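As structure tokens, one chain now follows by itself in the form predicted alone.
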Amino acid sequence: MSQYDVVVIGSGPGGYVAAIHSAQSGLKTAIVEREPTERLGGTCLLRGCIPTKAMLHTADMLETLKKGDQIGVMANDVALDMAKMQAYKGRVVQKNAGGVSYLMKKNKIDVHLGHGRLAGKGKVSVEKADGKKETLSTKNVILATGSTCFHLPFIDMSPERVLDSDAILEMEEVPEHLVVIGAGAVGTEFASVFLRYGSKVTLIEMAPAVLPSEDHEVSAEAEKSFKKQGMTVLTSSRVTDVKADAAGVKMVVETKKGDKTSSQTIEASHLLVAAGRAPRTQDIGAKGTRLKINERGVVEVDEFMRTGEPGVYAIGDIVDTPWLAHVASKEGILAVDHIAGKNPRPINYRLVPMCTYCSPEVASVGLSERAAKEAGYDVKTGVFPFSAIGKAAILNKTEGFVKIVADKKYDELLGLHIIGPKATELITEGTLAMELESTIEELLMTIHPHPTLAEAVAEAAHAAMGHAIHI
């Protein structure tokens, strides 16, 4: 029987990063992965972050070329080739999956392919695809089993017409009319992809705003932009009935405005259900352990990712923290550092950057204006538009703005919210500033190179102090 210090179950960005950090910490480490294609990387790499961003990059390039004549680039007959796009996406995924496998070998991590389960104190069983089982002996286990698409119970998923975020990645043709349920990160990203690929797109959201977890000004700007691009956006709306056949999908949508509710029937070629994800904890061997799993399937952990079962940790999409790849990675490192006795500092979840790669991009960190006021802060804000930034004009992408939320009393940066070009790259500036507990004055005193998009962050800081320069 193999003996390990740490066995990680699941090779997503939480699991494989934990395994690498464990091996680098001098711990004998194994990782278990049940993916039928025998590729490592988990949902993020195989069916999430990486393939969707490849599709978004294709959409960005397509849009840029179609608008090339605005800046003197005449690209005639620009068109999308779905087969070549799929091949490109597949190459990107395969290259990254191969990179994870290489890192396992480089760090001398044993990879066991099969379904991993807790199997009693200090034991993990691995059931292989052929039904054979092996048992690993280990001092510690890190559960990183991730999540799966959440399906609405009243909707029958059809592989041809009613899709989840896994199935739509494999589309071989551009849908004529795509309806998307859910205007969170996943829904808006796919809506942005297929709108620019040429589909008619209808986006339906139960909340009163798209991207409802973002600052209210950012949500409003995103909805305005989506509509301007030609997307139909229905907020305060819910789908109550769906019927699908070989010809298409017919659904009933109820929309609430004030005290009145109206109903309409929408016919489309395809429906994407992007109503969230569910933790994958149904078959992890929890029975007979001290693991506490709530009614949503989430594993309870403490600030060091310890479960109630001694020697068993849980990270990523199966715990009640933001379900993001970068959060899972940090949690994996935290768990390993605790196992290694390094006395690590718990994660400050207030400083998690949230990124949505729709068009325009949206990113934020910290408190929204509304949340800061609800928390009791005396709030000041500063907003600066990309339309007044030279680099944005050069890129021909002047939509959106940077918004700073700060505390009047101590001038502390409480939140940074960005909608516009490269928002998901720029947000790191705010994350670092908040990690260092920077004031707004320190942010604006930081010299920002010109011409860059980052100047909008400094200008928003100036605006919060009441003296924006370039507007």
The other form holds:
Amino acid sequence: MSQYDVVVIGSGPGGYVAAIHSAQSGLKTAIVEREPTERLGGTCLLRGCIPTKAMLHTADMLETLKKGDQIGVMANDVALDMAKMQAYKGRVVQKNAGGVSYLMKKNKIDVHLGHGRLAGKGKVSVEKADGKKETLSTKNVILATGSTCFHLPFIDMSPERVLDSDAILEMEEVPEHLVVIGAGAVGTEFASVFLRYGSKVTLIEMAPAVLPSEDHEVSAEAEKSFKKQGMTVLTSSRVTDVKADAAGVKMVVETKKGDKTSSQTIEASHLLVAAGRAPRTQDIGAKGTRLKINERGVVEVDEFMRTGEPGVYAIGDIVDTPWLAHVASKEGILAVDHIAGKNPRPINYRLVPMCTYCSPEVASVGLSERAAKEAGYDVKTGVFPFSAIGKAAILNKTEGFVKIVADKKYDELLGLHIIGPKATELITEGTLAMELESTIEELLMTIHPHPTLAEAVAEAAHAAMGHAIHI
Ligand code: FAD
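Next block: the form predicted together with flavin-adenine dinucleotide (FAD), after the form predicted alone:
Following is the full complex, with the preceding chain placed first.
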């Protein structure tokens, strides 16, 4: 029987990064993955971050070329070829999955394909696709089994016109009318893809705003932009009944306005249910261990990702922290550093950047204006629009703004909120500034190159100090 220092169950961005870091730390490491072929990388790489961003890239390019005439680039008859788009997306995924396999070999990590379960103290069982079992012996286990699409109990997902985020990635044609339930990151990204591919899109959100966890001004701007682009957006609305067959989908939608609730029937060609994710913790061998799994299926951990069972850690989408690839990876590194006795610093979850790659992009770090006020800060804000930024005009993308939330007393940066071009790249400026506990004055003193989109961050800092320069 193989003897390991660390066995990681699950090869998503939590698991595979943990495995690499573990091997690099001199620990004998194995990874267990249940995907039938050697396709490592988890949800993120196979069905999440990577394929969706490939689709978003094609939608961006399509939009840019269609608007080319506005800047003198006459790209006539621009069209989408879904089969070629799917082939491109497949290549991107395969290249990245191959990269993860290569890194496993390079770092001498044993890959065991099969379903992994805790199997008593210091043991992990691996059940292979042919039913054969092997047992691995290990000092530590890192559970990184991730999540799956959450399905609403009243919606039958079997008709092929009712889709979850896994299924919509494989579409071979552009839906005529796509209804999306859920205006969080996943829902708005697919809505942005298919709107620009040519679908009619209706976005339905239960909360009073789209991207409800973002700063209220950002959510309002996103909704305004979606509507301007031709999307129908129904907030404070819920789908209460769905009937689907081979011809299409019919659903009842209730919308609340003040005390009144109105109801309408919407007919569409396809329905995407993007109402969240569910942790994959049902079959990990938790029975008989001291692992605590709550009613939502989430594993309880301490600040070093330790579960209640000695030597067993849990990371990523199965714990109650933001369900993002970069969080899973950081948690994997933290768990390994704790195992290696490196006395690591726990993660400051206030500094997790949140990115949504819809059009326009949205990104934030730290506290929203409302959250900062609720936390008792005397808040000052600074807002600067991309319409006054030279680089945004050059790119022909002038929608959106940068918003700074700061503490009046100590001038500390509390939050950065961006909606607009390259927001998901620009946010790192705020994350780094907050990691370094920067003041707004320090942000403003930082020389920003011209012409860049990042100048909007410096201008928002000027605005928070009293006056922006270019407005
Ligand atoms: P996962 O990536 O879910 O990986 C878990 C792995 O464990 C899987 O490979 C699974 O097969 C395997 N596994 C499960 N159980 C077992 C078992 N018992 N034995 C062996 N193997 C097992 N996040 C971002 O940060 N940026 C984005 O742009 C982004 N876009 C997304 C888009 C979509 C459509 C979706 C659905 C998600 C997106 N996410 C994004 C979220 C991100 O994908 C997850 O937060 C991330 O993948 C979680 O990583 P993980 O390692 O915890 O688990």
